[in-house]
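Next up: just one chain, as structure tokens, the form predicted on its own.
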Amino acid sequence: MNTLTITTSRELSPEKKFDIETKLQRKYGYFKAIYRVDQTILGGIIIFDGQTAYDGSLKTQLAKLRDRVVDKIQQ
């Protein structure tokens, strides 16, 4: 059985956890979900399946945007 670590910026309601787990079952089948709260990600979600991190956090999206802007300015 896979274990997924699901990180969000705030505690999720049971309904939201159920919604996330239902969507993830399509890819992973049965799995154990471990939820973590990390306020530093600002928003969004990070899913780690033991090998790959799927990072949809606001912190990462803002960092990528910053990098693109800096690259454009430096050209």
Second form
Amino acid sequence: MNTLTITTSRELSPEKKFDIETKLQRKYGYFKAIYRVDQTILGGIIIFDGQTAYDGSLKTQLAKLRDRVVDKIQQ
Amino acid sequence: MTKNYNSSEIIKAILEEAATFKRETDVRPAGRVISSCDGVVMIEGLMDVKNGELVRISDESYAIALNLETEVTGAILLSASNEISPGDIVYPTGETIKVPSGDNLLGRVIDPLGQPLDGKGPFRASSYRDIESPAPTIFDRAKVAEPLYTGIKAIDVMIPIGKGQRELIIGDRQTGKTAIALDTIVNQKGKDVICVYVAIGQKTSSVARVVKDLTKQGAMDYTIVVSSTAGQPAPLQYLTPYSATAVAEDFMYRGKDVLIIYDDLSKHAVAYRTISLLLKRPSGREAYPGDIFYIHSRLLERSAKLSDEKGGGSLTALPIVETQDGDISAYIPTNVISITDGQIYLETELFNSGMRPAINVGLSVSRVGGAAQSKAIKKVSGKIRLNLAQYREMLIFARFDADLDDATKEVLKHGAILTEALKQKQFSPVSMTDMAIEFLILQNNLLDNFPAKNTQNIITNFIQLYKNKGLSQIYDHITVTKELSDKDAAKILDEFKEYISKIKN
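Could you please show the structure of the form predicted together with its partner chain, as a counterpart to the form predicted on its own just displayed?
Shown next: the complete complex, the earlier chain at its head.
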């Protein structure tokens, strides 16, 4: 059985958690969920399923934006 | 090269990119921390991570993957472990650790990851190099033929070191091992040799003292200090010599001559033992892991003299190993002795009896030897080791104050003079020419009528006068050609004989 780590920047309400778990069940079947709160991701959600990290955090998106800006300026 | 950007350009770019930005989930392989204990992190997941790969646990925490197993990866943390908790996500970086290098590092003190430690602000690196770079191949190398002068008489005359050689400095604590290393660095002033001093697991106060001494002697201009002190995590101490070697290699492959000093490899071995035991690897003799030889052999193999096709640069290594109670047959000492091209053996007894540098010439050796000596020195170094060996044997009889035959008295007399001549103060390097003249005089036994303790004064004063007086031509000739012709030698000896007859009266 998989263990999924779900990281968000703020504590999720029980309704939200139920919502997410239902959606994930379609892909993973039954799984154990570990919730982590990490303010440094700034927003969004990161889901790790034991092998792959699905990173939808605001922090990573901002980092990508920054890389694009840097590339553009250096042209 | 820097280009100056004005702020309106930057703002424009940000607004443009933000307008067209599409939010995309970033999908990549990762791992999860199972346990974090004493700087060792066990990680599940992390498929396809490579041995020695750098992994990121959070913005500040990086670790190196060292134990690769099917279910779990063991990694060693490069920083303090209080930021890590089980469940943290670990991202592979796909790269091995690199360290910055370049001319801007000269005069700086850095840690093994390239961060400045001297409070002088950041520096711009001209290149980055893998910490674990492969050693030069057989075809890339040339013969070790050029001398690297330490400025220490006992070494340059009897245990000469060549550029590209590895010469071990070994002895008990407080016998002057670091002092020899520092003297060698100071002697490279004006000789176009870059120096790298590597401090592994030492007291911060000791490293501060070294930097202070080198600055005072004017040596920091061409020296880089790479340091991880005793309070740093073991993984960082373990990486230090490899990191420093990468910094040095950058200069070597650009055709420069580099000297690197590892102070000391005993502490390095202890740091690696710590990591191995925490990674639960099987322990062997003295609790060291099975590859304790390999960590030093692969390090020291990176020192070499390169062929002309590869730029002709060189990396000379002076590793330091500390023995306990003079035991050079212990595990780490025997390992490193078998790797290096010779050793300089320092003895506590000699040190305490006033013989400094406390080099035991009998047990010390340089396997490169005469190939790395100027012709001038080769000429005058003839029987000195033999004379000293005989002297040591005869010393026992001298204590009895018995009736000795003349031959024995001769040996004792000359030996005492030689021993006096080999004493040297710290930070007082002697040039090759001065050494050649001094040992020419000693070789011809011209000081028999003076008490042994006056040896140094007599010779030093003579050389001072000689340099400035009429025969300074010969002095310059020796310095430039590095040879001592019979004619010049005869002239010097004549002058000296005249000099001592004058001072006798």
